[in-house]
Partner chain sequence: MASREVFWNIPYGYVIYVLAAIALTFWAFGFYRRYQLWHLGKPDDSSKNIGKRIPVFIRTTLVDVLAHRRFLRDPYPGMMHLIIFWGFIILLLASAVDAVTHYIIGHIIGTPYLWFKLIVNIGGLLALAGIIMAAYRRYVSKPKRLNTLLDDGIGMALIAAMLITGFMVEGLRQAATELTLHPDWAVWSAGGFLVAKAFADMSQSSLLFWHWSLWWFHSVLALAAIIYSGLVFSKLQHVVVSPLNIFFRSLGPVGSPAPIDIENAETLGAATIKDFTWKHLLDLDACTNCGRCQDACPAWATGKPLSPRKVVQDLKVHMLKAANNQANQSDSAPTLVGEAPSEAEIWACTTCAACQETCPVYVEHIVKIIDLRRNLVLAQSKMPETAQLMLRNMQSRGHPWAGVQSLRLRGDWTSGLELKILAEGDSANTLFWVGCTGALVERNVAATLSMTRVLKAAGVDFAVLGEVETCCGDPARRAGYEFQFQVMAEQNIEIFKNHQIKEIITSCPHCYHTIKNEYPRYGGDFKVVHYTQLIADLISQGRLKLASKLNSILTYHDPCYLGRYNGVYLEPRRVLEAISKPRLEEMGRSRNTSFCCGGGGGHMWIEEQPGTTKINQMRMEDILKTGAETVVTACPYCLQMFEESIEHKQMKDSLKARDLVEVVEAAMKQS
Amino acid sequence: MNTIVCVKQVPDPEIPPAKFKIDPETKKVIPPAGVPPVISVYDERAVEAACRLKDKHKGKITVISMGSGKASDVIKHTISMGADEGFLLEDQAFENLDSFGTAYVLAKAIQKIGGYDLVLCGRQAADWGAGQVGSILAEILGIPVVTLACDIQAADKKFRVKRTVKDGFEVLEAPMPSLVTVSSEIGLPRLPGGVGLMLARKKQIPVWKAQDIGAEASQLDKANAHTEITGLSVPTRKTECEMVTGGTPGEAGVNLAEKISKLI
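Requested chain, on its own and in the form predicted on its own:
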């Protein structure tokens, strides 16, 4: 079974809040100095799902990531977990694309790789959290999509996917090839072993530009984007405290009830 996993580098969620900065003019997050990006937690679960399938059915895991040169470290992390190879999609034309543009670039890379039975993505990115790329990617590739998977089994050229829903779980069947987005309910990702770390350290990650995957300039034109960020800001926290009193405990209770009713 050949699986392609799409992963993304994101700011380390463990950074202190004081180090998290944004540029309101360019509407971008300012990477904190000295803190390297990490793999998105949901994408790491997708790699774990691919490794579990490989453990049972053999095959090959290919990882692709669109981002800066630092994303090669994220790809090497997946190789240390059990992936076989990876490709970095790095081009100035790929910067600041919306979900549709990102899905288009990933689709062109996947089409170039070819020969896949399954495409895996995280349920959403750990930074923006839009949760759109996986479904859009499946639409471009023309394959079925199942979202929010917590378990994936393969047999008889079909996938049996258990997915989370509001009031429990449901199980769906999908043909090969399909795309599945993986949720955190699938369980914790495996820790890289010593051999895996050594293999990842020696691995060279090829870099693909727009021309390498045949991406059309019109599809990467920011003027044709489907979405636009109109504002980006860090939430401000404000705490107010007011003491409610009364001549007796009963009066204090009545006064408190009146205050609460005005806030509802």
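Next up, the form predicted in complex with the partner chain. The previous block was the form predicted on its own.
So it's only the chain below, everything else dropped.
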């Protein structure tokens, strides 16, 4: 079974909130110094889902990522987890694309790779979190989509996908090929083992530019963007916190009980 996984490199989402800085002028985030970017959490789980399917059914995992040169680190990380091949989509024309533009570039790359049974994406990126690239991509590719998967099984040329909903699960049956977006409920991604790390070290990550995948300039023109960001701000919401103390943590707990028992 051949799987293509789309991944994105994002600023580390676990930086302390106090360190989060933006430039409201350029509407960009200023990444804190000394904190390396990481693979978007949900994308890493999409790779995990692909690896689990590969563990069972063999096949090949190809990873694509659109981003700057450093994003090849992220692709290498997926190779250490068990992906077989990776391509970096890097072109000035790809910078600051909206969801449609991103989905278009990914679709072009996927069509170039071809021969897939499954396309996986994270449910949303950990940075801008638009949460729609996967679905738009499926529409462009003309394949069915299942979102927010927490389990994917393959049998008889079909996928059985468990999907998280408010009060439980839905089990869906999707044909091959399909696109599935993966949610965190699928479980922790694996820690790359020795063999994977070794392979990743040696792996060359080819770079594809717009012309390599046959992306048309008109589709990448920012003037045709479907959405535009007009403002970026850090919400201020500092509450005055009353510290409850006591001789011991236990006493503090007792004092707190007195205070909150009046609230309910």
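The model shown is predicted, which means the values in this text are computed figures rather than measured ones. Between two forms, the rigid core is the largest collection of C-alphas that superpose within 1.5 Å. Positions refer to the first chain, counted from 1.
Inset, instruction - Could you tell me whether the Cα atom of G59 shifts by at least 2 Å between the two forms after core superposition? - result: No, the C-alpha position differs by under 2 Å between the two forms.
Inset, instruction - Could you check whether the CA atom of V35 moves 2 Å or more between the two forms, using the rigid core for the fit? - result: Yes, because once the rigid core is superposed, the C-alpha of V35 moves 2 Å or more between the two forms.
Inset, instruction - After aligning on the rigid core, report the distance the C-alpha of K19 travels between the two forms, in angstrom. - result: It moves 4.2 Å at the C-alpha.
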